[in-house]
Structures are given as C-alpha cells and as structure tokens.
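What follows is a single chain, given as structure tokens, in the form predicted alone.
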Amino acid sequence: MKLVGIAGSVADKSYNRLLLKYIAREFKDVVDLDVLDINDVPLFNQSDDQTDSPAVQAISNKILAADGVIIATPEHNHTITASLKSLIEWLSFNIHPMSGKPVMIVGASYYDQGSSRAQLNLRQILESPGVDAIVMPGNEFLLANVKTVFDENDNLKDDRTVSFLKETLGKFTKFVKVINKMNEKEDPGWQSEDLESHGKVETTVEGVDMHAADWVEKAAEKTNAAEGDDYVKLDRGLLTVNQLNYFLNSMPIELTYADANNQFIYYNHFLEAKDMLAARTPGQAGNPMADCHPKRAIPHVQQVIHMLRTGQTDMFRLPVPGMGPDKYVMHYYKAMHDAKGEYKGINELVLDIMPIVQYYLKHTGQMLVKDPDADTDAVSGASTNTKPEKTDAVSGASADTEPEKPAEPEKPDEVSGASANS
C-alpha cells in the first residue's frame, strides 16, 4: 500500500517528521510511506495564486497517486502550524487532491497532551468543504513528551507505544481499502472511446470539416498557422517550420500523431507515401480515427487507445503478421502526456527492425539461431504449440510467458565483445 506522509513543520529538527520516518522504516513490510517535505510551500495568499508552483504541484501529484495520507501535526497555540494550514489551503483552493482521500492523523508534542487539540483542529479542517478528506475516526495516536521517547537510533523506546502504533496503522490500512473501494468509479470501458472525434480538446480546430481532403490547408488558414521560414520555439530549440519538416521527414521511422480527441492530425514522410510501411494519404490528415481503420479493426483500436489513455500501459507493441525472414515491421503506440501528466494523444511509430538486427549481426560476427526449446514459426514468430495459452485480448501476446533459460557463458572477443562461439 502506497502512502504519503506529511509532517506539519518546517523546523530543522522536527519530531513529527522523525515519527513519520520511523513509521516508514519500522513498518516498511506493511506500507510504502513516502515522507514529503513542505519547506518550499509558499504562504497562502489568494491574491497571488501559487497553485501551479513546483512545491504545491509536487505534493498534489504525490497525494493523487497515493492510496492514503498520514499527517503528523505539531501543536502551536492549540492549533496546527501556519505552514501546514498554508499547504491545506493550496490543496483546496483551485485543486482538490485530498477529496475522498483516506487520512490518518498522528502527532507528537513536548508535553503530556501529545498534540490532541491540534489533531482535533486538523480533523475539522480536513473534513471541511473544499478539502473533503475522509479522516479515520478514533484511533488517535498522541505521542507525548517527545524529547524522551526516541533512542539514539531514532527508534521509539516503549514497546507498548510501538504496539499501539502498529495496531493503529493496521486499522488504517483496512480503512484505506474500504474507502478506496467505495470511491471506485465504474470504468465505462474501451467502448467509450469515440473514434468519430465528436468531442474537442484545447487544440481542436473548430469550424473546419475533419473529413475535408484539404483539412490541413483550411485549418492552417483558420488558425493563422506558422509556415515556411516562420520560427517555432520548442522546449530546447528554435526551428523554422521548414526545418521541422526536414527533421521529421528525415527520421528513419514513420510517425503519426493522433490527439486526445482521437483525431489524426499529422504524419511524416509525406513525399514518400508510395514507399511507406503504413500507407497514408494526404487527405487523411484531420480525419477522425474511425476513418483511418477498417470497421473490423475499430474495437481493437478502441481497446488500445483506452489502455493508453487510462494508463494501463504506456506503450503498446504490435508486429505486422506475414512478414518474410528479411522483414519484420513493428507498430509502436506511445502515450503522450503534458508536464502535468495529462494524456495528450498517441505517437505511432512504424519501422522495419530487421535492418537494425542485420547490422548488429554483421558487425558483431553473430547470427540468429532458432531456439530449439521455442515452438515458434521461424518466419512470423507465431507459436506452433497447439496447447492453449492465456493471451491478451487485444494484442494476442501471451500473458503467461516463462522466463528464458539463461544461455551458457561464451568466450567473448576482447576487442568487440562479440561471441567467439557464434
């Protein structure tokens, strides 16, 4: 179970941070606890929105990716600290990563009450509208007289305290599972992928017919797009549109861009269409994805896109069947994301990998040899084993592959590293 820990202190020496690090270390077999630093979180000011600052975004993203949160709070004047309050304000101002998130509160203080009033204050804040966290009821862990409870190795000294902490953490893991199960939304499934591109994303060019053979020209005119020797500033470079075209068309692979609205908006090698491994036509640019595939393939395309969009995989690989021994064409479908991790579409890469394999064999003095233990067709790579296998419904790849047997050690060529026994 992946949890994040937040210590509500920016002090150089924080016993609450020490407590979280102890939990992470002592109970690493139960939870994977990532203790976060809030030192760089700016003071909350609604007139100076810092929601997109690196410190706030980093913590927000960690919370969103975690199963639950443990907050260790000090007590300052019967309440939580200003630094912790600022963090919670940022996490409930324009973003809401705590909404529906299971939270456990712990706390350490110098005196007998063990941050009890700060914990009550924190519970009220976390359950307020805008934050909407789900705080585990009861099970308060109040670590009092904190200056004396850790030994020289930063471990809790009292066995009963450790036992109670373990019991409370165990209850929290059960609480997390229950809350997250309740929060689960039914996945509408791959059928929800709209390959007709009826929706729109922030880059959709509206008012231009997607099916038009001259969509590129019309969309460029409508958007006053850069062209020719106009400069385009990239992440780390400055190129003209012509230079971008030279660069992309010189790639030894075919590239296709389909946006998050499932609209096919770009392909390279435009001038070499007749020689393309995955044939495209100029009039296809701008088309909905449904227009780019035969009807029988639509369900499989929907499945692949849905897997990439929902993060079930970051890359999908598909070999083209029926290739001869000197040709092996691969299609790679790579999910694209922006800096915030939001899905932005698919980069399809197509290439024949055999020239690369042959070059490697030639320059290392090796050769391809059929594995006597593998039941595969030497040309297509398809299994000739009639024993049924559990396969992936989309790609047909085996889901129960066994690890390959390790090869016998060979004597390498000391210069090239190539096998002398090939």
Given for the second form:
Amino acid sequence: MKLVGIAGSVADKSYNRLLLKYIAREFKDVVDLDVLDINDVPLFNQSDDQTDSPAVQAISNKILAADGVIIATPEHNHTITASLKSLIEWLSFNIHPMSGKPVMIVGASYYDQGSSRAQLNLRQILESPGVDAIVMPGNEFLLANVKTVFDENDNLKDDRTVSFLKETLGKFTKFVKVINKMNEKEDPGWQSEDLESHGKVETTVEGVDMHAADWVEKAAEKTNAAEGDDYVKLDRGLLTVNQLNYFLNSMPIELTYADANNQFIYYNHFLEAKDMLAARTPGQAGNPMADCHPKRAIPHVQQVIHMLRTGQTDMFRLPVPGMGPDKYVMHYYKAMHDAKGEYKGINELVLDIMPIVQYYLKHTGQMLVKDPDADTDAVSGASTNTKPEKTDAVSGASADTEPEKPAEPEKPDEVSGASANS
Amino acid sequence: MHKFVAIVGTNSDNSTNRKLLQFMQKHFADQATIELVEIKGLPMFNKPEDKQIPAQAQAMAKQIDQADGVIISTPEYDHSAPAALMNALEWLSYYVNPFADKPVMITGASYGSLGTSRAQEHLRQILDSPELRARIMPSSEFFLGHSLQAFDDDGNLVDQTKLAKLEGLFADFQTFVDITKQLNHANAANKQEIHDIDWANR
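The block above covers the form predicted alone; next, return the form predicted together with the partner chain.
Everything in the complex follows now, all chains and molecules, and the chain you saw is the first one.
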C-alpha cells in the first residue's frame, strides 16, 4: 500500500517529521510511506496563483498517485501550523488532489496535550468541501512529551505506544481499502471498449478519416507535426524526429502504440509486413483497432484493453505460436499512464524470445528439459489477475493451437559456470 | 478616544474584509482612531533559531502593543481562518506578546451566505491559546454574507439592519475595552509565560 506522509512543520527540527520517518521505517512491511517535504510550498495567496509551482505540483502528484495520506501535525496557537494550512489551501483552490483520499491524522507535541486541538481542527479543515478528504474517524494518536519519547536512534521507546501505533496503522490500511473501494467508479465492463474509436481523447486528430491509408500524412498536415530535423524535447533528452526514428527503428522489437481511444496510431516501421512477427502495413496506422483484428478476436481484444485501462493488470503477456519451431513469439501489452496515473493507451511489444533463451543456455552451459509437473496453460502470463476466457485470439494471429514446444537446445559449449564467458 | 489596530485577515489584493475595515475606519472616525494593518509580505513562519521576527511583524507587534484594542476581519478558507492570517498570528506569538490581555473584536465577510461563521470560531480558538492570550469580546458575532453586494460605490454598507448591528457591536467593544483594562492582574505573569514557551521543541 502506497502512502504519503506530510509533516505539518517547516522547521528543521520537527518531531512530527521524526514520527513519520519512524513509521516509514518501523512498519515498512505494512506500508510504503513516502515522507514529503513541504518547505518549498509558498504561502497561499489567492491573488498570486502558484498552483503550478514545482513544490505544489510535486506534492499534488504524489498524493494523487498514493492510496492514502498520513498527516502529522504540531499544534501552534491551538491550531495547525500556517505552513500546513497554506499547503491545504493550495490543494483546495484550483486543484483538489485530496478529494476522496483516505487520511490518517497523527500529532506530536512538546506538551501533555499532544496536538489534540490541532488534530480536531485539521479534521474539520480536511472535511471542508474544497478539500473533501475522508479522515479516519476515532483512533486518535497523540504523542505527548516528544522530547523524551524517542531514543538515540529516533525510535519510539515505549512498547505500548508502538503497539497502539501499529494497531492504528493496521486499521488505517483497512480504512484505505474500504474508502478506495467506495471511490471506485462503477466498472462499465469490457463490452464498453469501443474498438471503432468513436470517442476522442485530447490527442485525437479530428476531421481526418481514421480508415484512410494516408491517415499519417493527413493528420501530420492537420497538426503541423514536427518532422525531419525538428527537435523534440523528451523525458529525458532531446532528439530530432529523424533521430527518434533511427532509435525506434533499430529496436529489435516490434512496437505498436494504441491510444486511450483504441486507435492504432504508430508502429516502428523497419520491416515489411511479410517479415514481421505481427504483420502491420503502413496504411494501417491511424486505424481504429477494430480494423486490425478479425471479428472473432474482438471480444478478447476488448477484455485485454479493459483490464489494462482499469488497472486490473499493468501488463498482459501472450505467446503467439505458429511462426515455426525455431521461434517463440511473445506479445506484451503494457498499459501507459501520464504522471497523474491517467491511462494513455497500450504499448504492444512483440519479439521472439527464443534467441535470448538460446543465448542464455549456450553461455551458461544448460539445456531445457521437460517439467513433468508443468501446468500446460502456457498461454496467459503469470502476472495477470484475471484473464479473458480465451486469450489466444487477441492478436488476430491464428493462435488456436497449443504453443509449439521450444526446440531442443544445441549442445552447450564446454563452458560450465554461469558467468564463464562474460 | 480609543486607538484601534484593524488587521486585514488576508493577503489577497481584493478583499471585502479590507473593504469592511475601511468602512469601519471611516464610519466610526468620530468615535475612535482605526489604523489598518496588512499581513501581506510576511514570510512563512519557520521558528527561526535566533528568535527574531521579521521587521514587518515587529512593527505590527509595536502597533498592537500601543493600541487599546484590535479588530480582526477574517475570510474563510476551508472552514477555517486563512493560512496567511494564521501565519501572522504565529509570528505575533513568537517570543513577543502583543496580544496578552488585548481586547479583540472579530468580524468577517464572505461571498456566500454564511459570512465566515466557522473561520471566526477558529480564530477565537487561536486567539484564546496560551501563546496569544487575547481578550476576545464574548457573545458577539458579525457575519457579513454576500459581501460582494454589501457595499455601494462609496464603500458604505448598504444593508441598514447590518449597519445597526455593527454600530451596536462597535459601541459594545468600546465598553468592553474599558472593562477589560481592569482585567489585567495577571498581565505580567501572562507575558512571562508566553515568553517562556519552548518553541524549539514543538
């Protein structure tokens, strides 16, 4: 479970940050807690919108990507610090990353009160409509007399405090699951995947016929696309369009980009269709995905796309046999996301892994033998949570038969150790 | 004639709370001197080790110290007082004590209908804290809702009922200031206790 921790103090020495760091360390098996810094967040001013400042954006993006948030608050003047309030104001002004986010409040203080009033106040603030967070009820964790409760390694000394914190954190992880379940959008089901690409996404080029063989040329003209020696700024580097093509066309992998609107918009065109592991022709670029698959395969394609779009799996693996005994062709379907975690389409990677296997066997002096206990379902990858009833037709290749058995390896060289040749 | 400091509870360029205080300054000019004070420009409170507060905060502390009372007009952000106002009050409680036993009147203006009811509650709680120890006028609330429509072109309050309420509360505040002057027996102790707060370990 991914959580972010926010310590409501900008002071260098903060027991609240110490407490969060301790939680991150001590309970790393329970939660993956990333403790954020709020030092660079400017004081909120509605006349000087700094929502787009790197400090605010970085925190917002981390919160959006996290399952939940833990806030540790000091108490100044019976309330939370201005620095924490200021951050919350930025996160409730033009952006609302806390909306629906499960939050746990903890607090450390020098006095007996242990930030009790600040915590109540923070609850009220977080539940205001602009912030709209969902704070875990009850389970107050008030750490008083902070000067004496940590040992020299910054660990909490008192066992009862540690076990109470563990119990509270355990409840919070359940709370996070329940709230995030509640936040889930109603899943419209895989049938909702429109392979005719009737919808549109931000990048959809409108007014150009998707089915046309010269879609690329027409769409490029319409968007005034960069080409040739035009520079493109990338994460991380700067290439010209020509350089990008040299680079992508020299990958020993067939790459295909299908966008979030299920439109096939790119493949690295370094082979003719007849020489490809998964045939594509230049005229297909721009087609809705329905154009590139036989009718009988459509439901399976829909299921795979839907799993990737909804995050049921991040990558779907599919062996596609039928290319002869000397090849083992894998299709990998990897979901693509932007920095905010929004689905941006599929990266399909097709390659023959047999040369890799052969290389490995040869150079480590090993050979393949049949596993008598093997599960014969070699079709779907181990990483998928759910799989369509029948995955074998996804790529549209004629994959109704069992995958071919891998060829017997050549006799290994005389080398024996795993690293002998390198 | 009493001398009051009026704190604009926001750093925003456009504020109906500022407008309200400007109106009070003008409307009550024959009853009291009201100086408006801005909180814009104060850096984020960060507990500096040298215990020094910025020059702007020092000047504010001095003004408050010399005033008979303070009026604070607050907007409401996220059901509470704005960070900018909280920030100013943090500076004004950091090894300085201008609010100790100081009479305070709270007002608030908002675009919506509630007129900062929750922010005022929050501000009361802050001013009552051991770091500030202000004397907030009890049982009095002035909420100016729909504040964008509340003033005419000359900056005068349009609603006569609201105006009567404000005049009444201001008269009460003048009396409250006089009464509160007698509630000062623990003033020296209060100031010392504020000064002795250990901010470094909070």
